[in-house]
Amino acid sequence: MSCVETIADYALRSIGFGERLLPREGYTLCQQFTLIGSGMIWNIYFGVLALCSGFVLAVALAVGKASANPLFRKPAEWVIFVFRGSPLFIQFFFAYLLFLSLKNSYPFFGAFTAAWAGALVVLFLNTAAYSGEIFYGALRSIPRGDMEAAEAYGITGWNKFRRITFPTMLRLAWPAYTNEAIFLFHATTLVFFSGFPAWQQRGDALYYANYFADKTFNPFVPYPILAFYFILLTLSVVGLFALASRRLNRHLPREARQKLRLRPNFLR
C-alpha cells in the first residue's frame, strides 16, 4: 500500500470515515503519521469547543466571585475550588460513572457516556474554573483610576463593564489565559485514557500513538510524532492568541504593548 493510499484510508478514520480496521502489520512511518494526525481531530474538537464555551462561564465565575452578594460569590468560589482542587483525570472518571448511573433512569444522559459529549462537559467546567480564577485576578488588578475616570464621565453599570472593565480585564489576563488554552489542548490527551471508552477504536492522537507503541514495542517513533503534532498545535494557538492580544492592546503606544511570550506550565 502506497503512502497516498494510506492517507486516503486513514486520514479521517478517527471520525468514522475510511478503513474500519487498524493496521495489523507493517506499521510504516506513513501509517503512524496519518493515524496520529487523524486522532488530532478529536484533540482539536475538544480543545476548541471547551475553550469557547468555557470562556463565557469563566467570565461569569470571575464576576460572581468578585461580587459582594454571597448568593453569587459563594457558588462561584465553590465551582472554582472544586474543579481546580481535583485532578482532571479523576474528574473524567467520576463524570463517566455519574452519566452512566443517570443513563438508567434518564435516557437523555446516554449521549454523555460517549466521549464527544461527556468528556467535553468535563473539559468545559475544568477550563472555566481555571480561567475564572485568572479573570478574577485580572479584575482585582484593574487600576482604580480607570474606574474613577469612567464614573467621572458618567459611564456606569453595564456600559462601564462593557467598555472599561471587560476589555481591561481581558488585556491583563490574556498572557495567563494563553497558557491555560495551551494546557487545555494538552489535557485533551487524557480523554480516552480516563473512563470514556473509544468507540470502534476511534480515539485521539495519544490513543493511536499508544497503539503503535504497543504493537511495535518501540515508543521512540509514535510518541515523537505525537509531540511534533502538538508542537504545531501549540504554535498555532500562540499565533492566534498573539493576534487577539494585538487587537486588545491596539490603543496603547507600541513601546507600552506587552509582548505575548510562550511560557508553558510545567506544574499545575
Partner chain sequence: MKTILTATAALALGTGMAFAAEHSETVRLGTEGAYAPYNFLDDNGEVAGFERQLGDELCARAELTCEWVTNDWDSIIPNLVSGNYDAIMAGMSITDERDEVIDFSDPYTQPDPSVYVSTMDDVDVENAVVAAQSGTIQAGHVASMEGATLVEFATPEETVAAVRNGEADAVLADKAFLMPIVENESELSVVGDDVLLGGGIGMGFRESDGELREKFNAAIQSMKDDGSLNALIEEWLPDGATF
Contents of the next structure:
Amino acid sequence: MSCVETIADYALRSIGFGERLLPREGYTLCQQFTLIGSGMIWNIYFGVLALCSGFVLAVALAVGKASANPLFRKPAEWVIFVFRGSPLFIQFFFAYLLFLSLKNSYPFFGAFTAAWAGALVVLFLNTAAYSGEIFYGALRSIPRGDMEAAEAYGITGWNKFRRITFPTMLRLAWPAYTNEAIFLFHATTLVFFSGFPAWQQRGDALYYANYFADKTFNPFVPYPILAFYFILLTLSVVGLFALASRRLNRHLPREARQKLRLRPNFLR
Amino acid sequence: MFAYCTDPASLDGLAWLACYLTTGKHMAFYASFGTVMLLLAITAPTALLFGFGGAVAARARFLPLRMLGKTYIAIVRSVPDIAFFLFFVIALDQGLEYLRLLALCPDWDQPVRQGNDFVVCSAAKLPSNSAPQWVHEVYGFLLAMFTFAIVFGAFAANVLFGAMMAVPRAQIETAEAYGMTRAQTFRRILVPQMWVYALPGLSNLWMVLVKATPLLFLLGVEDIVYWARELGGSVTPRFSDYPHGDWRVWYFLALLVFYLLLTRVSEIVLERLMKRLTFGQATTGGMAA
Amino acid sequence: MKTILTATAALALGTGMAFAAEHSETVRLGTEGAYAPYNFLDDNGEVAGFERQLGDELCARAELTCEWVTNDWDSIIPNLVSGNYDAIMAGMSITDERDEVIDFSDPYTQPDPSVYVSTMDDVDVENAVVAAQSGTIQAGHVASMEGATLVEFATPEETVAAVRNGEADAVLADKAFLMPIVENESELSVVGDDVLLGGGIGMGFRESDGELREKFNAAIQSMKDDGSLNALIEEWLPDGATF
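Coords for the form predicted in complex with the partner chain, given the form predicted alone:
What follows is the whole complex; the chain from before opens it.
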C-alpha cells in the first residue's frame, strides 16, 4: 500500500472517516505520521475552542476577582483557586462522574460523557481559571497614571474599561497568556490518556502514538513523531500570538515595544 | 496494625475502618505522599539550576552555546511533558548503561542492539541485577527527578532569560561605568536583581510542577495516584480481607484536598517571598495597589 | 551543567559497582500487579496471586533468586527489552505480535477464553457498545467486529465500571478476571459464549536471553509432570483447563 493510499485511508480516521480498522501490520513511518497527524485534529479542536471560549470567562473572572464587591469577588476567587489548584486529570475524573450522574436524570447531558463535549467543558473552565489569574495580575499592574489620565479626559465606566483597562490588561498579560496557550495545547493530550474513553478508536495524537508504541513495542518512533507535531503546533501558536502582540502594541514606538513587560514572563 | 484486626470480616463500623486504613497497602499510600514531596523538594532546585544554565547559555556571546541554550528551551517547551516522559526515561537509562559499558567492559564484543533488545554486560547494568529492590527504586526515583528537572528546567530557563532581560539597562550601564567586567556585572548586579522579575514566573512554574506530579506513575514511580487507583478499585472477597466496591471517588477526593492544600500553602509562602523581595524596590510588584 | 552530568554519571557508576560483587543469579520478574487472580497486590501491598506462587516455585526449582517488580502494563515490554527486568510474568497471552519482539516460555496455562459480561441478559454483543482495556487483545478483537462499537478505557477497573453505569452494554475481558467479579455482583452476568483469543499465558523473555528461558522451560515442564501446576491452576483459576 502506497503512502498516498495510507493518507487517503487514515488522514481523517480520528473523526470517523476512512478505513474502519487501524493498521494491523507494517506500522510504517507513513502510517504512524498519518494517524498521529490525524489525531492532532482533536488536539487542535480542544485547544482552539477551549482557548477562545475560555478567554471570555477569563476576563469575567479577572474583573470579578479584582472587584470590590464580595458577591463577585468570592465566586471568582474560588473558581480560580479550585481549577488552578488541582491536577487536570482529577478534574477530568470528577467531571466524567458528574456528567454520568447528570445524564441519568437529564438526557440533555448525554453528550457530555463523550470527550468532544465533556472534556471541552473541563478544558474551558481550566484555561479560564489560569488565564483569569494572569489577567487579574495584569489588571493590578496597570499603571495608575493611565487610569487617572482617562478619568481626567472624562472617560468613565464601560467606556474606560473598553478603551483603557481592557487593552492595557491584554498588553501586559500577553507574554504569560502565550505560555498558557502552549500549556493548554499540551494539556489536550490528557483527554484520552487519563480522562475520557475513546470510542471506536477515535482519539487524539497521543492515543495513536500510544497505539503504535503498543503494537511495535518501540516507544522511540511514535513519541518523537508526536513531539515533532507538537513543535510545529507550538511554533504556529507562538507565531500567531506574536502577530496579535504586534497589533496590540502598534501604537508604541518600535524600541519601546520590548520594554512593555511590567510583570514579565509569568508563566501560567 | 491493631490486635483486633486479625479477622476483619467480623468487624464493622469504625473498627473495620481503622483496620482498613492501616493495612500495608495504605501505609504505602501514605508513604507515597512523602515521595511526592521529596520529589518536589529535590526537583525544584535542580530544575532551577538547569534553568539558570539554560538561560546563561541562551544569552552567551559564543554562538554554538547560544544556539544550544535556545534550542533546549524551544524544543523542550514545545513538547507535551507527558510525551516526553513516555520515552525519555528509557532512553536515559539506556544512555547511562551504554556509558558504563564503555567504561567497565572494554572487551565487550557484542552489539548493544540485538534486534529489539538492548544488551550490555552485566557489570554495566544499572543498577546491578542483584541489587536490593530499594536501590532499584531509588534509581527509578532519580531518573524521574532528572527527567522532571530537564523538562521544567526549560521553562525555568525561559523565565530567567526574560528576567535577565528585564533588569533595567541603566543598572548594567552604571556597573560598566564603574569599570566592572562582564563577569562581575553578571555576578554582582544582574543575578541579584533578576530574582524579583523572575519570581512571578517561577511561582507559576512551581504551581505547574506541583500539578505535574501525577505523571510520576508514568515514570515507574509508585506515587499517590498509583496507590489511589490501586486502593480505590473494587476488590472481591477472594483477593482481600477488606472487600469493597468502587471507592475511587473517595481516594481522588483525598488527592484533591491534598493538592488544594499544597497550592494554598505555596500561594501564601510565595506571596510573602514576593513582599520581601520587592520591599523598597520600585517595581510594579512593589507598587501594585 | 556539565559538572552535574559528570557527577551524576560518577554516582551512577559508583552505586552499581558497590552491588555488583554480591551474588549474581538474581532474576527480576516484571508484573503488573493489577490483574487478579493472576497477579495483584494483597492488603500488605505485596505481589500475590497465581503467578506469584507459580513464579516463586519455578525459581526454587531452577535454583534462582527471584525478585518481583511491578511495572505499568503499557511499558512492560519496552522495559523488558531495555533490560530493567529479566522476565515478564503478567498474565500475558502468547501472541504472534508479541512473539516478534520477545520470546515466550512454554505456556503455563491453557488458552484462557474471554467472556462478555453485561447487566442485561439478552444483549446482542455483535451489535452492542463493548468496553475493553486499550492495548489488549480483547480491544483488538472488538475493533474488528463489524457491528460492535468499541469503547476503550485505560484500566480494567474502568471497563467494568462502564458496564455498571450504563456507558457500555458489555465488557470483554479474560474469563479468569471477570468471573470473581460476576460471582460477587448479582446484577452482572456472563452473556454469550466464550471467545477464544490468543494462546496460553507464558513468561516473556528477551530474545537474546535463551539460556534463562530454557531454565524456566525446564522448571515449567517439571511442574507439569508432577501435577503441581495443575494444583495451582485449580486453586486460583477454577474455570481454567488443566494440563
